[in-house]
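Shown next as structure tokens: one chain only, the form predicted alone.
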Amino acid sequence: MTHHPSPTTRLTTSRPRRLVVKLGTGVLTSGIGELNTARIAAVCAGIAALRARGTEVIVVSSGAVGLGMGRLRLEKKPKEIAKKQACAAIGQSLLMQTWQAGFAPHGLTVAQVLLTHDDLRLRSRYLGVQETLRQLISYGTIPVINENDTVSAAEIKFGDNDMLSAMVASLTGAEHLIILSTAPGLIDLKGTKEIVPVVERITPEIEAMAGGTTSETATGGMVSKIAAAKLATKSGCGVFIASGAEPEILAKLLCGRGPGTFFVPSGLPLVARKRWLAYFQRPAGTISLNDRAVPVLREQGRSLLAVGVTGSRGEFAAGDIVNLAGPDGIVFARGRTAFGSDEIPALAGQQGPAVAALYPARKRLEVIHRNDLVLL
């Protein structure tokens, strides 16, 4: 962690080509179901100003469940999934009406995009979403993205819109992700009690500063924002966390004057395919490796061979995404396996000729080819 007086100077010498702005429920509302129209209008004006200067903007917006709760006069978020989904169904149309009303004075049209995790987990759908967003941007619209909470169940949820916004930033190659919330940034509660202006690298100490949320309508807190920043920065995207209540916050952040925390992007972003393997997938199981295989994969960039495998956990089929763990059980890589979990016991520890004898019809004998493997 490094403190600098002007955290954004290094990245604002030229206007960003594309950025993602994520807004939490607490920014959009002043209470359960009560829209903060003045704040929404201010954010829309800030985005319109960026658009006028040639920056493409994608919005990731929470708020559907909260607005639905307000319309139904519910004071607490329902615990039952079906009731949450009903709130989302009622609130989503209200949310889009709100955004269109905010952008209309600036002559801008919004486009609703609702996603589930499967839309980004499955490669064909991932590419389809990517192309749709590209087309919406080329038409000059403002894509407004939210999780499809009306149909999302636990196994297909992103978890929260912070992570969704990081995935969208990665998917679209955005230069910046700006997360606006009720939090003014990452606060060093154990030290100076002040906002940390710049995070060069997300360490365990940085993660320890994060805390959850007690809001009845919110889903994440600083924990989810740190996780989102970790994903986005590894994709080469700089991340800001700042208060949505700060006047002209977007302009201030992008000219180096904004209060908030800036997370510096990694210098070497993962290639698109490996980024997708690493962060858009839910692994189906884990393959365990011996102590000789771990450095071969980590330091030499080689494929995983059967001789380095000791076993597996979970049920998975050939073609599934799996985690790779060393003898200590710590997951250090992820990849697409060429063999199912039912085949691993016979393969574990075998040399190449033995594997070829077991599977003479297989064109590829690597358990995971290096092109389908990424270090975490």
Second form
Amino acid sequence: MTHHPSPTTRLTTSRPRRLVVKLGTGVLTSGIGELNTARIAAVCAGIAALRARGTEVIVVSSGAVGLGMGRLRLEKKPKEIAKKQACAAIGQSLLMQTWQAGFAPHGLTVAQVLLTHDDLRLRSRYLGVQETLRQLISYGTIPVINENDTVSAAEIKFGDNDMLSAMVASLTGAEHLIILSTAPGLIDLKGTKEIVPVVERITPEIEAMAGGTTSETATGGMVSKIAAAKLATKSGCGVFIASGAEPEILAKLLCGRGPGTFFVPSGLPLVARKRWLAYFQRPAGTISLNDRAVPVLREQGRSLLAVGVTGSRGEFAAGDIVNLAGPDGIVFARGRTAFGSDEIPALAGQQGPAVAALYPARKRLEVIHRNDLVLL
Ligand code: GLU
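Follow the form predicted alone with the form predicted in complex with glutamic acid (GLU), if you could.
Following is the full complex, with the preceding chain placed first.
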């Protein structure tokens, strides 16, 4: 029998230039709000070893709400938003103390970065965050990022830190995102009952393997990890999902010795601006297209013209990000519209000269210019 190297060795690099490590509440704590100091120390040692070999590491850490709950001796996660936000405020400082203490023996300094969804959704703030992270890394510190839960109301939330970590990986151009949780990887419950070592493409079957979280303090679960992996792999970043309890897990993953699941990055990463357009936005509505327009956008990479539009849903203004759907209702692209939803009825199905007659002063008449359009 010929010897095959582990399937991940050919896909990963044991010395990535930059990686994002995301830790779930369940990895950092044992029981509600009790820190698992030994595990945190082990993770810090693993990260310090990577740093010593020249890899830049950014940490995305959950645990603020959980640690706050522990400090207040709450057994159950409160339902009220204000209570959760208060827990996060209490727990966040404990969380940073923990990271600081964990990295101190390695001579490493941590930097707290708290983000809301708006910080990445607005282009100017996105660029600002990118610049600050770059600076923190060049100062030799380890950024420790969490969502700014205390001020994130429902509509500006990332949802969970899995998605936040994928956005951070995309934003910083990290080679790998390593999501450490209590799960050992993606398990094929229907088939082999074992960890799936490599996922080449996230298909509906892969998505169906994921089930929701059950723990009191955690938020994500496998569903959100797969969603995060989808975003990150499309940005050209390889994603690992593995157990944070496994000794020396970071080193093992990077040299292809698992155990865990590796999601192969897509071969064609989007250019950074399109990435931001595609994944960092909350579309304000949907523009529907006729069946002639769909392949023109999909296969020829052209702009969307009024003639291909059949209608729209939702309220949006010129400059907003919208989804694009074909006649089957399936969303296949996203872009920045040059017209608001109130203008769409008059434009839909019109040929160029008719649109020009409606908007005599405008130079550009595309509904969405191809540079502002990205296929999903
Ligand atoms: N930001 C939350 C916290 O630190 C966690 C969200 C998550 O686990 O996804 O408690």
